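So this first bit is one chain, no partners, the form predicted alone, shown in structure tokens.
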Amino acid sequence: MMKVFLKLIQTQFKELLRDPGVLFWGIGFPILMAIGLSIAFSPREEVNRIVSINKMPDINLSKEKNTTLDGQEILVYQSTISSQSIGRNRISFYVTSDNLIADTLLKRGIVQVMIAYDDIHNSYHYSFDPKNPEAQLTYLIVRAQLEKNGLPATNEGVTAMEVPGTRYVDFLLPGLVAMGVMMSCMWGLSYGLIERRSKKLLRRLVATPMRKSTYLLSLIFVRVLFAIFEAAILIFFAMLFLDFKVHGSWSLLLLIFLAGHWAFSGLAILVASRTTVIEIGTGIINTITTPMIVLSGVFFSYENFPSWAKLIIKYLPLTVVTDGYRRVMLEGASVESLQIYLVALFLFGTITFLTGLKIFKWY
């Protein structure tokens, strides 16, 4: 028995070594991901912290290049604070006297702290979510820098943001819904097809008069129904127990939900169109989903990334879906303002689905 057991072990090792794809996705790819994550989350020489303020106090700050939000220009001032304990932090003050714009900056995760300055009494008032550790740290750093520039801490006030739409949980929930759609498609559709092909189950369907498109669309339809049910549970749970509110239209939310699901369904079909080995399929799915979960603003704003990285991140499918959800849920956006999101998602899903359908094989 021992001889047979050792012979079987030797055979299994030979099978693995004959398939370099398995070795790469099982060993090489996790190493590459560890290297990439270590680079992404390594200590940075300078951390950019953005806050909004209604009016800049009379202090010496350098002027930055102005930015825009939905076509409206915003003045930007910059200050830098350094210490051994917190490192080097660059503070960007977005100057806006319009509370609506300030709220929008907060809901999109661009800023985490809002400051109201009263030049008559030389006082300032902070507003942020105390349950968000990053917002707390930003408040302490900005407060220290303003004190350094002559604004006394005794003339300050602090308000904890508890209004639905301005809390971190409100920022997080749309990202979780979007991530759920992506994972449902990539693992439910893509992995399921790859597993069936590897087990020779798809091969049996060749003899039927069924079209490939009919079979794949039926899988997508069932997955859509499950995804709607899963997302509804999460949203209604947040509404009941976390005081979450959907500020926009439910029909528009459903429309962008379907657009996002179609986009990821097309991508899932393309990934699974020819893959026959489960290990390789798992590696490809992880290659696609893991970077988007980290980069696309699900758990934290992608505004913290460098400018060159944001140019790429904004066009990732998960970023488009997440931003669309937040615009509807938190800002009450109209269908006109989301046309570009809907068109991009439906177009992406159609191209990837047709491409996957074209090269799809049963075995």
Contents of the next structure:
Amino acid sequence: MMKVFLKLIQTQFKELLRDPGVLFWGIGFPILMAIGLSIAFSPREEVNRIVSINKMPDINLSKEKNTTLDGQEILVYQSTISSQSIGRNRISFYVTSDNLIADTLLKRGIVQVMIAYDDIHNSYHYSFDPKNPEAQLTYLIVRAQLEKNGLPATNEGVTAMEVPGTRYVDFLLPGLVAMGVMMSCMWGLSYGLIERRSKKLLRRLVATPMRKSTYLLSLIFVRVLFAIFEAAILIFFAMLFLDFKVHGSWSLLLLIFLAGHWAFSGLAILVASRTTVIEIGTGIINTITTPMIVLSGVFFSYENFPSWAKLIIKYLPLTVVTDGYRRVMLEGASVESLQIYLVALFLFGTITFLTGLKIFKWY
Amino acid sequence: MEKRKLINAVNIRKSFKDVYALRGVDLSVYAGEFVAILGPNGAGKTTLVEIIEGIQTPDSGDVVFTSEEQGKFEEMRWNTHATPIYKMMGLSLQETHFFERINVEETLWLFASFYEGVTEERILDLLKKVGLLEKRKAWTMHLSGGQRQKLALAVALLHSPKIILLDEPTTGLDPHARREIWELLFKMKNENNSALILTTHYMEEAQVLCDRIVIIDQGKILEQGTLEQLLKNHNKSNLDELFVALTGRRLDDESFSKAHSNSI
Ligand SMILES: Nc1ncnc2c1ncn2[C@@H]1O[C@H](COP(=O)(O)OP(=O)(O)O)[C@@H](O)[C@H]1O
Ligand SMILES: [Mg+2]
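Since we've got the form predicted alone here, give me the form predicted in complex with its partner chain too.
Below is the whole assembly, all chains and molecules, this chain first.
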């Protein structure tokens, strides 16, 4: 009994270890995961918390390099606060008197707390979404910091930001839609293809006059229909029960949705183009999707990552798709301002699709 | 005029790492001819037919198809004429899984869409012929191995192709089902002018169905010809003896001897 059990275990180990692919993805994936997570969650020396403020009070903060938002300059002041329980927190004040800019900063998840400073009454007003714990913490820390700088919080007011469009759920929803598209393509297309290849169904299908590209495009087409349906359910549900509002035009939303889908379809075909082993396929898919879910700003903004990481993150497909969806859904972006996203996603999808088709292993 | 070579494979070589699957094989098939490729497991049968089917590429050698249109002959090769070759070819692989949750009839309709002129009549007729009429609404994942092979055969024959390649079409079937398929193929021989290449390790199958028997072992063709020629040339009374004489072994397959012992 024990002998059989051990023999079975030994045999399975051998089988796994003899497949270099399984080994690579089996070990490579957790390593990549670990790297991704450590970038995202490592106990950083400092946590950067960004708030917007309409006017800087006259306190002694260090002036930092200005930043820009869509080409507009924003003044930045910084101060640091340390305590045993919350560690070191660096607070960046983005000074903007323009409400529209403050709004956009909020919608993109760059800031989570908005401060209105009234220099006549020397009073503060904070706005943030109480359902977002990060925002709450930021509020408490900023408040403590200002107090430490000699500005007692006697004259403060707080508004729970529950206006649709600026809540955490508004930030989250476009990200979830983007993630849904990615998962639908990577699992639905890639995994399905690899499985059919391993069962020798693909080779039977293409040993006919059927064009290979026709087959792949038909798969993508079906996926798109499903994905539209899934996204529509999510969006309509949010509109109905969470007061979610799509600010941009529906046709533009459809356009950017399709561009994002095409980008991931191409990637999915490329990912599925060679391997016959389901375990390897699963490994590759996980390796590609999981880091993007963590890094691409689906659940929280990537603004707080170190700048070298941001440089890479900005160009990850899920980042581009998520940002694009947010621009249309939350900011009501115009076609012109979306052009760069549309073109990038379309090119990415086309190049990966054609490359995948070219190297695709049908047999 | 010399009979037209529909398929001409010349000096085909193929190796997998250190295994020589085919070591210089020549095979031609004429229009309407039934050819059996007979050999034990691992002889190279699947490799040979899959190279002819364009599914594998040989390390060296040439496969040429000749089509005739209004008295004009055209030579076709895989790298230049894949689509026209597939139009005149029907095949079944050694093992195929179809879409699991698609039923038998729907599977046939799917493949029918890849060809021109496959009618509903044709599909019903084929279902009857391969004995899947009752199973036509069954998902393919619920078919038995034998039924799946019958479905694969129906798919191969769907568009009445000029060239049919069947890789071990009756392996794993019970003797009764096997004989049904032989009958089906035999009838077809008299009706269409299709050429058939089938691989088998059942001597009886080669003997009953085919005009020419090609004996293959360890990646080489040892002998080929009609049954009479083969037996006469080697002065043997049956295929079994001939095989032993050529290879020094019996075509030792359990299921073969069973099928053989209760044969006609
Ligand atoms: N993809 C492959 N990789 C490695 N070896 C293979 C592969 N395909 C076939 N072979 C080897 O080539 C030889 C011929 O195989 P095959 O053509 O399948 O024989 P048959 O169909 O006559 O049983 C066998 O030794 C087999 O192990
Ligand atoms: Mg075989």
